[in-house]
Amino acid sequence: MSDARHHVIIGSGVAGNQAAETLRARDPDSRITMVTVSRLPFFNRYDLPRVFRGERDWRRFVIYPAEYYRRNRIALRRATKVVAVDSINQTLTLQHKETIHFDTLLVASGARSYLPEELSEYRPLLLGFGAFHEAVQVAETLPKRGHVIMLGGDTIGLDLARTLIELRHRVTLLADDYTFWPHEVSEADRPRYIAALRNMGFEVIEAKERGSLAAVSQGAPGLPARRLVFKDGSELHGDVVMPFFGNVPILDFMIGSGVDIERGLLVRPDLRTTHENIYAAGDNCQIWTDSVRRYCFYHGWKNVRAMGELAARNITGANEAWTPQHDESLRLTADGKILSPFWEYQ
């Protein structure tokens, strides 16, 4: 084992654990590392809104239990952060300063949820949603048939709404630039798409209409929990307001790596970086598109799990190169309501 490949994840989704199954099976002598700083194993992220259903014990979400990892020997090392990256030496170091070294490292980090700096100062009031404890703090917190006030509205918090609402709760989306992200909508077809959203039961207001949010407080004793001002000096009163502007990947350990970074890290088609040894795959990377000469973001579970699946192909001695796995359009239905495709994670 001493001379086996040492085969490094960053990350434990979607990607990651794509990529470490076919690692194993394409590389079955090899050492596999996955390093994540989730404290649960891989779980569906896209299976949160179950626990406003009443779904709270979090082993119920795992897709690999322990045993899965043993059986495979993949090193799984949870509630571990990396700090630093080096790729002159082929090492990463951990946030208690032990160092690991790789022959070939895969980054599939993943993104955090976006939040603008104008809003930064009101974060303790806002309820996030991208984590299982996240979930279920928002789901003790809104009483029976509440009120969720959703800022943004991009394409996972209008995929959460439509369980809200299906359950009984008031929904209002404050809407802006950022409804419908990572979707493209013209000025001229949003029209369509906004009136298909209060088809759906949905309650929008349009921020620029309104002069945009100026203010997130506490309520007043005997009124809803949250109160929002603004700047026309109209107000909206909910019991939870929750942010949904999209996400940023995650990697402040990449910086100074000496791998080239735009927004994500930069990839060829085949999910090499500029180093030969150090790949990615997921939220957190840009992947060279020839047909529109530029470095693009690929979105989506049905996406993500195909670039860990075609990144350990690749280190494993492939040469194939990424082909996006459905078409990334808004749709509207028959009956009128929004239908993305990244919502479809089966």
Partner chain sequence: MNTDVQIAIVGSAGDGTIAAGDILRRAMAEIGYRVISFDLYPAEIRGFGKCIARLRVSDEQAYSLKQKSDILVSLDDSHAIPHVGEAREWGAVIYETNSVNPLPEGAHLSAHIDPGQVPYNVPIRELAEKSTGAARSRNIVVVGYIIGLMRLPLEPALRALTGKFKGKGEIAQKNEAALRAGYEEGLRWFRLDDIEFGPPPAQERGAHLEMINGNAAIVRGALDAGIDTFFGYPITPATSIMERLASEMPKRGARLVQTEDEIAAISATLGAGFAGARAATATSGPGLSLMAEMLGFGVIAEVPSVVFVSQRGGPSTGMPTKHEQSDLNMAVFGGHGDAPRIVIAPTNVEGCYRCAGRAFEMAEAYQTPVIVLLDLYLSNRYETVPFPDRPPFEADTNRYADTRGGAAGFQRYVLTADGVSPRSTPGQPGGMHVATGLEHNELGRPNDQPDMHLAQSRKRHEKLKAALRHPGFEPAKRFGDTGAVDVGLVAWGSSFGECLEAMYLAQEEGIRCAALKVLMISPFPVEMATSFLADCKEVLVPEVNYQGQFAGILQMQVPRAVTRMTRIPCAPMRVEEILDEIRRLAGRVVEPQAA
Contents of the next structure:
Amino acid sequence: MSDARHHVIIGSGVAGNQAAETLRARDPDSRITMVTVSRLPFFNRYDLPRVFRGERDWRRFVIYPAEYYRRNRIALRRATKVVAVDSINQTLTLQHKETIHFDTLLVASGARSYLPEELSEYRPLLLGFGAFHEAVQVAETLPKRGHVIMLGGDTIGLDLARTLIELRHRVTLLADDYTFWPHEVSEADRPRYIAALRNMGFEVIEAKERGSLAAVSQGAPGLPARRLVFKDGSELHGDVVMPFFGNVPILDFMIGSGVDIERGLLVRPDLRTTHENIYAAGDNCQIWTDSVRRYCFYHGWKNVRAMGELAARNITGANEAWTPQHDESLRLTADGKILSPFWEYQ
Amino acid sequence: MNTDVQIAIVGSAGDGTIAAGDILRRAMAEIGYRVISFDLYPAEIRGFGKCIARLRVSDEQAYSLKQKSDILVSLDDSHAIPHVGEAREWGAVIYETNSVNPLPEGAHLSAHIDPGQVPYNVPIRELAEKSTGAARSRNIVVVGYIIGLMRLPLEPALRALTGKFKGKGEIAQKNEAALRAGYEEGLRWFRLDDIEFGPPPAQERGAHLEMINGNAAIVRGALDAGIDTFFGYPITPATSIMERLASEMPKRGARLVQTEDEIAAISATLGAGFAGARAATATSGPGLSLMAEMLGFGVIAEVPSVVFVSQRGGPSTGMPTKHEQSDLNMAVFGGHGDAPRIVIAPTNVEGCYRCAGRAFEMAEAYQTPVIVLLDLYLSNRYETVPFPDRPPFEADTNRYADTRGGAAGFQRYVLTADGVSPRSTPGQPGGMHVATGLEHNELGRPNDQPDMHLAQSRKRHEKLKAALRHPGFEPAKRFGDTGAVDVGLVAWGSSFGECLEAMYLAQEEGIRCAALKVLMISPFPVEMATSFLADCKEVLVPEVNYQGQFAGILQMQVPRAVTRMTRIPCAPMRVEEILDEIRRLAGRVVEPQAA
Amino acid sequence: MGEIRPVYLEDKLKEVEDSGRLDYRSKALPTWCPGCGYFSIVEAVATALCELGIPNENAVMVSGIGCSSRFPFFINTYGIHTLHGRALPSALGVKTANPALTVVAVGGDGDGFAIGGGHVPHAARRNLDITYLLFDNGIYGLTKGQTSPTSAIGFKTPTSPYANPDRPLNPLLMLLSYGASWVGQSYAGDPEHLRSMVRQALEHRGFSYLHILSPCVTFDKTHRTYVNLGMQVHPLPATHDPADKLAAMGEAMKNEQAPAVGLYYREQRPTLDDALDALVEKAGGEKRGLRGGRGRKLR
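Output block for the form predicted in complex with its partner chain, input the form predicted alone:
Okay, now the whole complex, with that chain kicking things off.
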């Protein structure tokens, strides 16, 4: 190993890749290692609905070619899970028992979709949408003009639903508190937004109206593949059931690291955690925001990317504080549709 | 869709690397694909050296391995790490995800996978332990995993597995469990690579496909040609010819004796040939050196005999476990005096079978020793060979003399138009004669008169020319573009495979290119070579020896300038290197290769 | 040995012609020096073949290189005159290819125990069913008189002008320890004894080794002459039991003083052919006739 500083980034999403790019530019001689559980290189997850338009080659979703990583000397370690971080020795341990020393660590591990406890027993009957192969699986399971039942909603689900509706699939949304996650929609505003969804072609069922979901099961022969039963005894049949209950930070490996965690990693405005060489960026961290006197999450890709860049700048000697780059509030358009700032990616 | 997938499995001795490769290639052959496969063993007999099993699976029989593998499997990261670059872009790298011991940074394979390659981090050990109770079957798990991942049928792999470990009860059950566990796991995985297996090609009629290596093909050819006796002395890499014959020959009533040395082996072979047997021996370079004198006896006494020679690195003891093609001069010219003999060199495993059988025909028909020249690579490499249901070899190609009532003494070496004298063998009344290493007259009596020496020398040389037209044997064959070409390759033995591969790649780049495969090196197919060379603007002669021995023989027979490409990498020549030479000769700009 | 009686030429010729053994002599006349002991070996072999009724075409004389190795040219059977030292492995090939043949390997002391010494133990231990006639004149005759592995200490030759310092080998002792199943010695100067011994050797089923002492009349005027040998050679004691290997070895040791002729050792045990046939049976194969003349099966 050379004397060059070793910057390790956990996560290869928007924040991690932006950080790597900035680190390489500001510290040309350093070693940069990016560790990710994903088997794919950084791909555009906002573009996943294209899978339903017939695009199944994951390479077409990849943002940087392999050559980019070679040229920038970014060691990209995919399919690699971090199991522990030792902030005292500045090492991280990987699932396959390899230990990596870091001079600086940026935790940009992002978040994974959340499945409420009461639904976990139905997991085998539900289809996720977080990873590329899950998108492919949904696309391959869903028949032509098939019926998708979305539980919850969230902006990822709603985005997918827009494509599905456009492709003449039927989408039933079982709306609840997560429907507009992570946007906060007040009780007063909610009917307008639900109406907007109906206007966009969603069939919306407010879960509460049916006493919420009682069970998910295989559909009877001749009927669609899935059957939902509500507590009021009513039923709903669909080809695919997909849960969308927002995301939770991926931080299991940080437990016991000595770094403060609440729901996400707690970071100062310069994105430094409670350890001086460990930083965080993206939707796995909560940034101290003086104006509201609390730690805040930011989810939108523009903010996440800005966080990656800021963390990298501060790792390499800058001392700048975070300011949100983008308004993350949900909007209603003039023609009565909703528009989330998270839906467009450049 | 065309199938052309290469799989490399890297491990250490004791991991079952070679066994895994063997099951996999047998499974592929069972499915109906054509396979070519070459294993790399550690030089040490025991220990924990590096082993690599490589197999290329395709629709049509490939002549060589590819430079890059589509699937690379690690059973031992310390050995596999230097080979990770062998997996192509978008190819699959399969490795163990649960290490046993803590590792320093960089000691795990995942640290070395290129962003363009697709990682498959598989809990191999866990799957083996769960399915068999022990980690030993990791290699079988991997085989199952590949079959599952590639969405290939499991049944042929099961048959290949039972074929390999037949009748071992509990072990067989465990292996099957491991194979199934790996298969199920493979099926579960989402494919990110772009490797494709198309439907297997239709089977040839009147033949059955078998997975076999060069030495085994030699054995099969010898058996199908009706070999009567074999005398040999163990030597790497020819030993397995004798070993296999030792178990097969008695089943056919034929006889094999392990002699005290190679001199005894060739002496007994000629003794048996003299007695009328189809007789053969097998050796490597050092043994061939020892046999040189007796081969001269075979030439002058005109005794049919076959010598299989599998070359290895030389001179002297050289490198017994490394590949080289440096015994060509020894085979063609070895020994003293004007001693012409037939030397044929197959270029692939199927060729080993055909050359072995034809060698016995030629030995009898032209009454001479025939050397079949293989090399370590060809001896040990596996290919699918479509064996004809009926052996294509003539059982007896002797020209016998009618010796009834011949009181005047039998003229064993009578001068004839084509140089072949009708022979007699012991047991044949009236045919008594002495086969001698002395120059002799037509009766076989010692004679050192100039006229007789000239006449007998001419006869010994002229009679071999007919071998160039031996039925069912093509001494040379042209591949690639017809007519005038920018670059023509002339190649022999196993390196022809790499040349052909390079030629195809050059053609894809728009270079007019052809290749001449020379199977018979002595006597040399001068006419074919002359007309081929006339078509070539540039001639490239790649071979795995330092001197350019084949190029020397070529230029001796057809004088003209050729580019000698001699490499001694202790392994088959690299296709990429040959391709670069072709590009250079075709006037293309070639990027200098990184050291 | 025994009573001396006159021999009349006419009687002798008649006896020879009637015997049929001339059929076993080739038309080529031996090229050996007049007085060479080898002439009597040709006669002994021809006579033995004739007496045993072995058809000419079913016998093969195999030799290497040396004066004695010219032997096949003088016998009317098949012959193979191979390379220096390679008579035994060549004979192995002939016999293995066609076990129905009577195979006789012949050669000198240099051919058999210098250059070819590595082959002798293996032919013996395998009990290859051939007869090996070793013509021992203690010298290299063909190359004009150099020392051989059986030359005496003190023998002066062109390659040992200051006298040979090396111990001679004891071939009989070697062959006994190698496991030859028939070991005998005879003397070229006693044609009657030689004929009898050659015949016994041919009759033995297994590897029979007959050591034949013979003078080189041209290049050895001092050691192994007819005169010296005539004085030294004596029969084995009448009490010697050829089944007793240790006794045979003891007698062989005494050879270093004065050679005794006769049958030293004899045993019956399976031959290489038997072993190879047993292999075929074990492998479930079918014993088959091997190729003979015109592809005929001889067995």
